[in-house]
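Just the one chain here, laid out as structure tokens, in the form predicted on its own.
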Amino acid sequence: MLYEINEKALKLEREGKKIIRLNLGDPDMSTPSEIVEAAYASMKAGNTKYSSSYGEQKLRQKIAEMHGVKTENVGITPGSKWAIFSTIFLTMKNGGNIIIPTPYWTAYDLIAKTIGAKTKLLKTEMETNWKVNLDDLEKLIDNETKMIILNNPNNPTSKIMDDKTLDGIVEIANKKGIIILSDEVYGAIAFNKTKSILDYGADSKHILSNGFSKTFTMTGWRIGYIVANKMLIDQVTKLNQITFNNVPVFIQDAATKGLELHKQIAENIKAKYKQRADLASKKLGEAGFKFTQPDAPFYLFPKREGLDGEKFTLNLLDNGVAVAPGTSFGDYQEHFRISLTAPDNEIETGLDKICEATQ
């Protein structure tokens, strides 16, 4: 229903209705001017031709240095979504199943089903701080399980997985010979330190997916990357060669400029979204919603006992505010997701309307 809400919001906007868009994780802040200028300069320099399907060496080297791996362990993709798709496709194309803790970003499940893989959803609950139960995880694993997908920090809860739980998941995966695909696209802008899957050794079979969309407000630029063992990077590159071939070089040059300014840009994003998260937490708390405090931008995942989340979301949209129902992220009928990715004044108005809607 996530995409249905978005389409309805677009339709209402075309009809002239003002909609406060709190339904998508698309930052309202502009791409930093230095990144835009770097892309322009690269285009003017003639960097508009075919290039390596691995990605530009300079960008790969910078990413490798940032994560403490070799350049051969990095592949550039058109957004982190392609990194995730290609990894799932290459790992699961011959069958098997994937375990995904919920709530989750729906694309994981949709991608898996598109290529004929089965998914096993492992439900977590707000009341236990969204913690993965390791015993339940191990019980879900069978001889057809090939992958566990983690999203850390998580969309939609904005919670960081605690180190002990992550250690336990990695230990189980290693014991069972299962690959972990860790989507860490919110990690660099988390309010608190996030342990990476790469902290367990860059030479393992586990995989990091990341991108530039969130940290650098480059959602429309479509550039991401994968960090994995060389064999998988080579396989992903072969898939790149027969599909999109390469991310435009001028976009890669812009991303390289972003990495040069990484600390400054990430700190600015964190500061802005921490203010928004604090405001939202205050208003929602006063209105009686239950939720876990966000550890990262951009989301809150409130709950109200007895709420019909889908009906609530549709009624709220008619009142000019778009949010996403909890059922878009798993079996969470009483929840909905708020994305704090609109201008500050719109966020405040939207939050007030959300709180008023349950009075």
Contents of the next structure:
There are 2 protein chains.
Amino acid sequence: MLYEINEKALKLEREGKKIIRLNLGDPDMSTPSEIVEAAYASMKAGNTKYSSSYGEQKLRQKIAEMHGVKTENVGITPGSKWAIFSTIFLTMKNGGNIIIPTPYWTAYDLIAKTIGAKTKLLKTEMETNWKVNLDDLEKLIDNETKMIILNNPNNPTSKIMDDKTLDGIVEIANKKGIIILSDEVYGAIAFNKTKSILDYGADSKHILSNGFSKTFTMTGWRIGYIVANKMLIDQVTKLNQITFNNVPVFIQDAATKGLELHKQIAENIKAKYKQRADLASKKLGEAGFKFTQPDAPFYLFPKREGLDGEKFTLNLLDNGVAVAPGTSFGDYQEHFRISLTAPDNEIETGLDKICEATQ
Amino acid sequence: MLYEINEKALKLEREGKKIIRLNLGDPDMSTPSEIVEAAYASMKAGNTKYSSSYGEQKLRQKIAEMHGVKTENVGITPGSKWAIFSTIFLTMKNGGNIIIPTPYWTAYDLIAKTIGAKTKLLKTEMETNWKVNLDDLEKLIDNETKMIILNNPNNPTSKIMDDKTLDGIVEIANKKGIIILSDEVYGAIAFNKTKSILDYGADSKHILSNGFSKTFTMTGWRIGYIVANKMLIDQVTKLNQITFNNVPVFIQDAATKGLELHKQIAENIKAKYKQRADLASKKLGEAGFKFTQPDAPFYLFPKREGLDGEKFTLNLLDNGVAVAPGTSFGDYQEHFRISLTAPDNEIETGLDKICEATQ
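Since we've got the form predicted on its own here, give me the form predicted together with another copy of the chain too.
The complete assembly is shown below, putting the previous chain first.
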């Protein structure tokens, strides 16, 4: 229902209605001007031709340095979504199943089903701090299981996986020969330290997907990357060659500029979202919602017992606030997701309307 | 071998060798500055967010007007390659076969095979002016045939299909319930009038794929489009949502600016390539190569009896000129493809080296 809510919100806006949009992970802030200027300079310099489907060497090198891997382990993609789609497509095209802990980002399931792969959902719950139960995971694995998708930090809960649980998942995956695809797109701006799948070695079969959207406020630029073993990067590149060919070079140059300013930009963004998360926690807590404290931007995933999340979401949209129902992320009817990606005053008004709506 | 030659050419260039690159359809000219400035203005105006996976309304409307269809019949894609990949993916995912006249653009076959579809090649020959034989086509069709891919004007021959042949193909396809995917990416800058698949009605099952790369010298910007019935556009959009999401809005705004200047830009480009095609025809003719006169940019597909096209191509690359062997386009060992997309003086030198190489 995530996309339907968004299309409805866009429709209401086109009809002239003011909608406070807390339904998407699309920051209200602008892309830093240094990044815009770098793109323009690159365009003017004539970087408007076809280029390598691996991505530009300079950008790959910078990403490789940042993660402590080799350049050959890095592939540039049009957003982290393509990193996820392409690796699932290549891993699952001969069938099999994927285990996905829930709550989860809708796209994983949609991608798997579009490709014809089966998914097995592993439910985690707020009451146990969204922890993956390792015994349950092991029981869910069968001979057809080829992949586990982790989202760390998680969308929609903004929880970071504790080291011990992640160690346990990696151990199980290694033992059974299962690939972990770890989507860490919120990792660089997390409030607390996040252990990466790359901490277990870049030459393993595991895959990191990441992007520039969240860290550099570059959602609409569509640039992300994969870190994986060379063989997979080569395969993804072959798929790139017959699909989109390459991310525009001037966009890659803009992302390279972003990486040069990485620390400064990431710190600013982190501070901003921490402030918003604190405000939201306070208001929602006072209104009696239950939720876990976010470890990262942008989301809260509050619960109220007995809530019909879809009805609540639709009513709220009629009242001018767009959020996403919990059912968009799995079997979470009593939850909904708030994305703190609107201007501060809108977030405040939006939160007030949310708190009133459930009285 | 098309991609291998290109990677080898790039490698030689990195090693400091000067390569005249006549191997890719990537124009040497720059993107017109009005288009670059439009992209920059759009970025600065903050059009750097996620947007609709259908594409921007304004651009879709302009394309719809140009082709005389409804806005709902238009979907924006990252290059015409995605238009082709996505429509083949959606049409063929439950199996079946695709008929492709040869010589053909390599990507069609690679895409089909990647998706698991079978291809049936229908050979056309220089000696019969590259005409599709309708009887042969009808014989090749079986119960599993779901699609015919046309490339009109054709890469690598630069031939336009004559109206009678196209009428015949459409008639056969309609009778048998087969979808025609017509790649007309060279259509807007053809030297002679090209009948479009849309001339047979936009509400049919047939599909037009097109792009901005060739007409507006925007290869590296990665923007193209599909014109098809609404149901297919909706399906492609759902696939867009889980793959790349949207073409950056500032790139769509740049393309919109291109369409505003369409006539002027297309006329300039057409004149330039006509001049190059005339030069190449003269030199190659004098050197005794056989070929058909190009109806469109950018290619010539000459033949010399007894030529080993792959060996010829590799030797030529060592001599500083990159072209593509005929075998990259089907069973055409005695042919090779020249792309007239380098600066004029390089084309002249390149042609001289080509003509010498076969003496």
